[in-house]
Structure formats: C-alpha cells, structure tokens
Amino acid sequence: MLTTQLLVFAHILALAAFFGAQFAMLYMLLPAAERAADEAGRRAILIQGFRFYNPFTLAMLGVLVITGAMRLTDIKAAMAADYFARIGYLLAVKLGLVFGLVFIQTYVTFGLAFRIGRQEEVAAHGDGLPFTVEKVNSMLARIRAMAWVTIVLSAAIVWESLKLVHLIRC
C-alpha cells in the first residue's frame, strides 16, 4: 500500500510541477523578458529561462507517463478480465489527451523554445544570423498559445482521471 501511495504522490507532484511551470513561463519568464532594456537582454532572459523550462517540463511529463503506467499496471492486474469493460473507453480518451499533451509540449520545447537559444549560439559562432525580432515575437506568440493549450489539456486529463478513479473504486 505504501508503494501505491508513493506512486500516486509522485504522479500528483509531477503534475503540479508541470502545471506550475506553464504558469511560471507565462507569468514570470515572458513578462520579465518583455521588461528587458534591449533586445539582447530580452533574448538572454529568454534563453536562460528556457534552459530550465525545457528539460524540466519534459522531465515532469516523463515522470507522469512512467508513474501513470506503473499505477495502471497495478490496476489492470487487480481488475483482471473486467479491466477493458470497466475503464477501457475512459482510458482511451485519457491516453489520447496525454499523447496530445506530450506532442504539443515537445513542439513547444524543441520546435520553438530551444531554437531561440540555439540560433543565438549559431550566430555567436558566425555560422548564421540570429532570428529577427519579428521571428522571435512570432515564436513567443506560438509558445504562449501552446502553453495555454497544454494547461487546458492538463485540466482535461485531470478530469478524465477523476472519472477513472470513480469507476475503479465502484
């Protein structure tokens, strides 16, 4: 029982950390970058913030997926033949939402946020030009929009999880 409780605790803690990182990026990192004195300062703030945000959010998603899969294995063993009949549909919905969340967060991390810092490094080595201000602004707008999508998806996943818990306990 203690192992199950620790697993659930780690799962909820990772969800809270992921959820909090989204709000921190939206309400701390991006506004701090907007208040920078110049464009170089803005990019430095963004790069420094994304150096933490990128691996942290992906690590939290990894913890969520692994702890969720471990807990689901225990539930499947306990339910035996009733597993798919009782929770199959809700589980499919939840896993679809999780797949979408992981896909979108990976796009934000590697497709957008990482590229801002990487292009600055490339430009610093003389192998190319830094992104234009317009390009960075466009990328930040997409990051902001996708962060809100991940927040909504996270809430939907929690909603489905609560419905699953109710079915499992009945």
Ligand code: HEM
Given for the second form:
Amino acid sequence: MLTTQLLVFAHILALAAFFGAQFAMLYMLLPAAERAADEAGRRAILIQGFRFYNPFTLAMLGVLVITGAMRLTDIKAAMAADYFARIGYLLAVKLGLVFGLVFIQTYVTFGLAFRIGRQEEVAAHGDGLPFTVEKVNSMLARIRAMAWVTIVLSAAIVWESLKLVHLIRC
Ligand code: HEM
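We have the form predicted alone; now please give the form predicted together with protoporphyrin IX containing FE.
Now the full complex is given, and it begins with the chain already shown.
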C-alpha cells in the first residue's frame, strides 16, 4: 500500500515538475533572454537556462516512465488474465501518446536547446562558427512551438490517465 502511494506520489510530482518547466521556459527564460542588452548576453541567459531545463525535463520524464512502469507491473499481476481486456486499449493509447511526448522532448532538448550552447563552445575553441542570429531565432521559434505541442500532449495523457485510473479502480 505504501509502495503504491509512493509510486503514484512520485508519478504525479514528476508530472507537475515537467509540466511547470514548460511554462517556466516559455514565460520566464525566453522573455528574460529577449530583454538582454546584447546578443552575447542573450545567448548567455539562454545557455544558463537550458543547462537546467534540458536535464531536468528529461529526468522528470524518466521518473514518470519508471514509476508508471513499476505501477503497471503490480496492476498486471493483480489483474492477471483480465489485464488486456480491462485496460489494454486505454493503456495502448496512453503509451502511444507518451512515446510521442518523449520523442518531442528529446528533440527540443538534444536536437535544439542543447545545440545552442554546444555550438558556442565549438566556436570558442576555434573549431567552427557560432550560430547566426537568424539560426538561433529559428531554433527558438521551433523550441517554443514544440513546447506547446508538449503541453497539449501532456494534457491529453493526463486525460487518458484519469480514464485509465477509473478502469483500474472499478
Ligand atoms: C511509460 C510511461 C508511463 C506509464 C507506464 C504510466 C503508467 C501509469 C499507471 C499504471 C497509472 C495508474 C496508477 C494507479 O492507479 O495506481 C498512471 C497514472 C497516471 N499517470 Fe502515468 N504512466 C506513464 C507516463 C505518464 C506521463 C508521461 C504522464 C503525464 C504527462 C502521466 C500521467 C499520469 C496521471 C495524471 C495519472 C493519474 C494518477 C492518479 O490519479 O492516481 N503518466 N500512469
């Protein structure tokens, strides 16, 4: 019982932290960077902010996946032969959406945000040129758009999860 509570507790807290981090990035980090005095200052703020955002959001997704999978193992054992008939369809929908969420968040962090800082380091070592202002702006526009996709996907997953929990409890 306590293990179950702790798993659901960690699952929900990780969801809250992950969801909140999207809004913090959109409405705190990006506007703060826009108000920087010059381009170097803007990049420094972005790099500093993404240095927290990237590992944090991926770690929270990791906690969600691990705690969810652990809960699922117990539920499967308890439901035995009824498992697929009772929750198979909803679970497939949820896990499909979760796959999309992990895919998009990995793209935002490793495919976009991380590369802004990495390219500055490459340029500082004389191994290449820093990204142009246009390139950084276009990457930020994609990060912004993808963060909204992440928010909508998360909301859809919560919706499906609540239906799933209802089936589990019945
Ligand atoms: C592979 C990934 C995941 C698995 C296997 C999984 C599995 C589960 C399971 C089995 C439950 C039922 C817990 C219970 O009733 O004891 C649950 C609940 C829930 N999950 Fe997930 N989950 C995953 C990812 C996510 C993600 C990414 C989100 C949100 C974006 C999420 C949001 C929720 C919510 C809101 C609940 C309802 C908790 C409650 O009301 O008790 N899950 N999940």
